[in-house]
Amino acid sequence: MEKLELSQVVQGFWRLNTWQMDSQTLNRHLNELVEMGVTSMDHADIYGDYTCEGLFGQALKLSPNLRDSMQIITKCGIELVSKTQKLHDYHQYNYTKEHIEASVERSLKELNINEIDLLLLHRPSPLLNPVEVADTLKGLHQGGKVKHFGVSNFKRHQFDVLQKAMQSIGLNLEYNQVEISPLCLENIEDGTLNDMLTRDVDIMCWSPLAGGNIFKTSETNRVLQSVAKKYETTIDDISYRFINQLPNKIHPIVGSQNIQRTQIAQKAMNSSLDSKDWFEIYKATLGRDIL
């Protein structure tokens, strides 16, 4: 089975419930995203207190043919105590067969789709049984409910133990969604990105602007501003270029409802930085010179 191809930039819907868009407005927004080549849509069952998938599904229902142009991603594995829905009474990770299957069924219904393009396990759990999970995912794949699989926030040892179980039944983990930004170097420094590169696993990067913290006063912000001035652009453009410079195939997730923000990210994917400028940003966040 060929790896699922995502658009260079992924649109995230973590805060969709705060966008204050009715279904018609959101539908127009989705059409505009697809027209500009942003076709991959990132969700999770828990987003917006379990409401964001439903809001998306209502908008998608207005243009059923739009589904054929999209890659819809969602996640499962976290249970939250909801303020609006009677689903779970305790905050925990849950990768039992019963929970995964129930979560997938709910996501399919809420998103108003027949099949999930990419299902991610949201967070690693000490109780995750790789054989049981792999068998469950195989059933979902054979049942035509999920096409492709990946993980989110998994380190290399956590990834490997599940990948081994997946490959033993003829499936693969194709993506790892992790945090990367000029202010978050963890997955660069601990070897996660290098390890995913050796395994031909593509990266989706969440919070590429560090939740807006790149705009706040810091040494990294000062350097970003200086570099942005040199390139006659903005610091968010420079931040996306910083990420794009890494050797992995990285798909940044843009969580803004402002389509201009998504356009900035998309344009940056075809731009680069001088290596000296990249290392100036890198060293500013490290807080020291490189060895």
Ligand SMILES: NC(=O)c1ccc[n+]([C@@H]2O[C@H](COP(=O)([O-])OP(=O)(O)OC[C@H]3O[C@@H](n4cnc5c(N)ncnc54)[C@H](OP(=O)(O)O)[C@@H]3O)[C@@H](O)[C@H]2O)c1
Contents of the next structure:
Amino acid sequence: MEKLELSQVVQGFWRLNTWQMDSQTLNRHLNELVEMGVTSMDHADIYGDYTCEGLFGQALKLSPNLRDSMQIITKCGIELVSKTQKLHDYHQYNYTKEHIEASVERSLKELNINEIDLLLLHRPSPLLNPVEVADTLKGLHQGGKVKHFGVSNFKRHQFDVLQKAMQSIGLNLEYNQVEISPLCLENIEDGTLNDMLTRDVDIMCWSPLAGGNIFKTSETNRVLQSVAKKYETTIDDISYRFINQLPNKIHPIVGSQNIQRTQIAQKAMNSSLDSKDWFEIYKATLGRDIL
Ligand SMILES: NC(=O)c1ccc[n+]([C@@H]2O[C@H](COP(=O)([O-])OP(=O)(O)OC[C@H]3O[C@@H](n4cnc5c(N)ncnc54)[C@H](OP(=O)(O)O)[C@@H]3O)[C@@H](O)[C@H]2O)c1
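Got the form predicted alone; any chance of the form predicted together with the ligand too?
Below is the entire complex, every chain and molecule, led by the chain shown above.
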């Protein structure tokens, strides 16, 4: 099966329930995103206390053909005790067949679609049984409910054990969605990005602006400001360029409700930084010089 192509920049909907957009406004927003080439939409069952998929689905309904121009991503595997809905009574990870299938059914209904383009397992769990999970995912694939699969926040060994089970039954994990920003170097430092490069697995990067924390006072913010001044641009532009400079194919997931801010990300992913500037930002977050 051909790998799923995502748009270079992905739009994230974690914060959608705070955007205060009615369905018409959100529908216009979605049309604008697709027109500018941001066609991949990132969700999870749990976003907004289980409400974001539904808000998106209501807006999608207003342009029935729009869905065909999108790649819709969602996730499963976390159970939250919701404040508003009686779904689960305990906070845990759950990768049983029963939970995965129920979560997918709910996502399809909420998103108002017939098939999920890319389903991600949201976080690794010590109790995840790779053979059972692969078998469940195969059923969803054969039943026409999910086209492609990936993971999120998985380290190499967690990735490898599931990929082995997947590939033994003719499926493939195509993406790993992990946190990367000028303030979060974890997946660079611990080798996850190198591991995924070796395995030919592309990266989606969440919270590329550290959830807005790049704008707060810190040594990294000070360096970002000084680099931005040099390039006569903004620190969000510099942050996306910082991510773009890494050797992996990386799709930043923009969390902003502001379309101009998504455009900044799009433009930045065709721009670069002088390596000296890249290392200044890197060292600021490391809090020390390199060896
Ligand atoms: N797989 C996972 O475990 C996981 C975890 C977290 C998130 N995600 C995904 O990643 C997506 C992005 O995460 P994120 O929302 O944390 O991303 P982010 O882009 O790092 O942060 C977005 C936040 O920064 C603010 N912001 C952006 N530009 C700004 C500016 N110029 N000045 C001031 N504030 C600014 C936004 O506010 P405005 O809306 O006002 O612009 C928004 O509150 C999520 O939507 C979700 O799809 C995945």
